[in-house]
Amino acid sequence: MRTRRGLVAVMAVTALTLTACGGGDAEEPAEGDTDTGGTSEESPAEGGDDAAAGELPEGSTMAELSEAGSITIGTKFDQPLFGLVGPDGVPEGFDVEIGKLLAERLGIEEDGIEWVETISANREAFIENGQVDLVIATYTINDDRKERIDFAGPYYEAGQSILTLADNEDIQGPDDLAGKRVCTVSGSTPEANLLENFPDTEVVPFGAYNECLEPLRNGQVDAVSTDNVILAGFAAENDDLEVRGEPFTKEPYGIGLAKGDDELRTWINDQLEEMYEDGSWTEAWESTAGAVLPTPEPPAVDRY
């Protein structure tokens, strides 16, 4: 991971003190004000520094990110509702909003977030190589991935489903995929599930899900299969596409981070639970994916 040591910017500390939960040593500035013999150790500014240090352990990834005032987050750039690059070139969606909320709780402004496109095939490598600090990218938690990285969350549970042309009613569920050509993304959980559990299906892998749409329209493939929320976004934007049947897997979405960084994983899990309680998770959902999908109950985080 990149070196993030440096002086703590006053504004970053101030923002962190205001947003951190628990309040820290909120009464210390008042005592300094009333003590006519007070020293600089009791000044409001230094009291704020102490409170921030109490929230973020010295030397932790969280403290380093906060001190730097910047964070690099990997996300998808091609998935409506969760991670899609908007007209201004900045990604938008539910995953993006979760990233913004975490950055805010570190005292990092939105312009301090560097968004990096991650696809299914490179997410673990980007984390391992330090190219990103976090990956929030419709990232299913599974045991194979946990051998290389760690996960916080889950913060949402999706399920694999099927997308076809609206006028193709031959495919209504996974039992209808035998003998069909199904597009998905190389290195994804849906690809692995199709290969393992649907051997009579011809799996056609691409690099990104939006690359499956034109082959679907021109008849190169019969269906697209990935998580229902991703497919719902495509269907919402394209009248000629339709999601078929109910989800047939459970896909808990987690936040990927460097393996062994237990402090960071615990901190993110704490923040997610606070988001559930204070309504910011619901607000993030309803401002993005909630335009198409009903608001679900947030899943319990897995503190493995």
Second form
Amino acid sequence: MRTRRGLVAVMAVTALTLTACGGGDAEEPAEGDTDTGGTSEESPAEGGDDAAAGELPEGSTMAELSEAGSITIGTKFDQPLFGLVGPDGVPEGFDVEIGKLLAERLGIEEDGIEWVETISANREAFIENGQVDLVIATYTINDDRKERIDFAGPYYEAGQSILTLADNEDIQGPDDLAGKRVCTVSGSTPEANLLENFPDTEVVPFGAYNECLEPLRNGQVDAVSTDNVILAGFAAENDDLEVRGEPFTKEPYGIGLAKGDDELRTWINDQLEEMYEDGSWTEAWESTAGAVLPTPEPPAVDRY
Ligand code: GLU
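Other form of same protein, the form predicted together with ligand GLU, not the form predicted on its own:
And the full complex, kicking off with our chain again.
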């Protein structure tokens, strides 16, 4: 099985061999390179960065990020299991782990990742304005969003569901939402679905999902609706809340990136496939969302 690290190592060795044979199709390497074989005190960090950068296409976003040793990733800060800021101010969750794996494959250390909070409504704008390099934030791939940004993935598939107070007997699934007030988040696909397909439901939008919990508890709304896995995270942390019914949409999660950066999109898709194979995707799941949810099969990436 080919892993990125293995490939990096092979390419680094190949580069040295080609240099020695004069067979490389790249420009002449620096003369000092021939000396490195004899040194035993190379800094591992430096070696890693050079190797990763050397393998990435010159001038690509990947090479630029790798050379800079830093990346800015937008994620959720309020969603247990996927992106939740802990007491130390650092987000944790499956989305965060996927971000760390990608950074690692660019030769970027964990402290080179700048985590930026993105809420549902500002994800496209943050990518368009260059405020983030990537968004990994329970971000459903769809055609409207693809008009403004591109998506790698999907790396997970969720589905819209419903959360109520545990003692609410009235709402067991989407058919019970007529005449009810339902909290969701502005700019999300569940909001769009409720507005379009549930004309008898009063949609109450907030900025982030954790803002729906108080209105639910004080009776201002009857239910919260968004992706099943987000709701499962809230239910796991709060005994008074329960997820109701089966998911009733498909929400394939993608990694948002600047529109037209096909090289970066292809590279991320390649990395996801490698993570599926080498077990790092499963490990990322099991150490986060897997505490509450069963381990799924990873979805096939969509190289549109
Ligand atoms: N996956 C849906 C979306 O991207 C809902 C979750 C969210 O708002 O992040 O809109």
